[in-house]
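What follows is a single chain, given as structure tokens, in the form predicted on its own.
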Amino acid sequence: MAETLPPPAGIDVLEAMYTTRAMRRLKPDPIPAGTLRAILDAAIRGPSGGNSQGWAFLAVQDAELKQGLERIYQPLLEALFHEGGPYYKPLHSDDAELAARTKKMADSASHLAHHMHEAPVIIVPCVRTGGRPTDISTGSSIYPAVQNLMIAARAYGIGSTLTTVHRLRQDEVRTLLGIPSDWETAALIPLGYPKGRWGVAARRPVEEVAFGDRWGSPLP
């Protein structure tokens, strides 16, 4: 079997890593079918549990099939800044910094939502199940091929974003695209050239969150 070569990207790994960021304004220009093709084969390079690779991966395209999409997200995106839902009291908090920015996380979702249709792509990612019931652990044979693909599209100029609200309402979205019962969709990520910069996002600093040998020592 032949030797398969990564193709080139023109941009070093740890840059695409560090300035893979949520770009939630994308433009409407397509994607050309190559550029798709090699973002996805770098997706399955991702590993798997027993390398099963029990996973597919949906590039909706359709503007109809799309739009449907958008329907049954939007309602859904909103409700998490209404009353009751989980960001609603950090938008109102008295914190003015945790206000203004819950408020630009708001913002940029809500423009994700009312515009998902304009992605000129949206990929949905599915997990095999076969029936069973699901748990964090699933997410381990899906995820990283997850961050593989949203990495390579980085690496080709082009914006994504990971959201999985969808799958609150996720049966309408198998029948929609006609997934298997069988099948879990583990996020909907729309792809498309950036209408913002590319930058590092804001990090709390590794000293934070790594601990050397036991909770709450400091890392060498």
Ligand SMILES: Cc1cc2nc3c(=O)[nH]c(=O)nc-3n(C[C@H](O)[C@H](O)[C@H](O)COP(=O)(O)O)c2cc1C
Given for the second form:
Amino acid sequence: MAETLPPPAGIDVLEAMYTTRAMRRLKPDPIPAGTLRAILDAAIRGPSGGNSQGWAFLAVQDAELKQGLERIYQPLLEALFHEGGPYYKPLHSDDAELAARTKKMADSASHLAHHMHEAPVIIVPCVRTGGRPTDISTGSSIYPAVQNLMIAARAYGIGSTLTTVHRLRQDEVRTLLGIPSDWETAALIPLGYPKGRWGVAARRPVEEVAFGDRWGSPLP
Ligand SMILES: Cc1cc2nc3c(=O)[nH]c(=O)nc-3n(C[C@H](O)[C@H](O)[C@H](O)COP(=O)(O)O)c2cc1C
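Next block, the form predicted together with the named molecule, ref. the form predicted on its own:
Everything in the complex follows now, all chains and molecules, and the chain you saw is the first one.
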């Protein structure tokens, strides 16, 4: 079958890349079936090792299943910011700027954790492991498609957040959604039209993180 391009989405590819950031406050408005399908069709254009395409994408829209996912996700997310969690120290840091930045993320993440079920769709990308132990290569055959999915969603004006904390209890997600045990759930990605505005994702400057030729040499 001939592969064909979809109609242009009306946004420049670089603009979509720069403004695809975690959109955690979403409207409950439904995503048209054709748009959802187009987003998934863009996702599967991503690469996988040997073009194995050992992936599956569940588009969860059923209200009870979305509630079920939220019930698994919410306590795990909250634990990240409580004592013993990885974000507890930065949240209570003496460095006021770090504490404020972490608080902003905590508030936004907590909002999503309490409203995840309101997202019209939660995408669960899965990758087949064949029962083998997982490592960075396992993820490298699913996360390029996940990024494609989020950029395509952005192109249609739909916000997303890549979340992975559910993986601590992914067996419960498998049971809820009937996912076979030799498949890993790579993420829960709530999709929806954002309440806020799009903006350029803030990152450390490229000069700090990219080198020319050798580690530590400045970029030309
Ligand atoms: C591997 C990975 C796991 C993530 N897990 C979660 C998560 O469980 N919950 C959440 O709210 N955000 C999660 N995020 C979103 C990040 O917090 C977010 O991408 C980062 O803070 C940058 O946000 P920005 O793109 O809005 O600047 C995750 C992102 C990545 C790449």
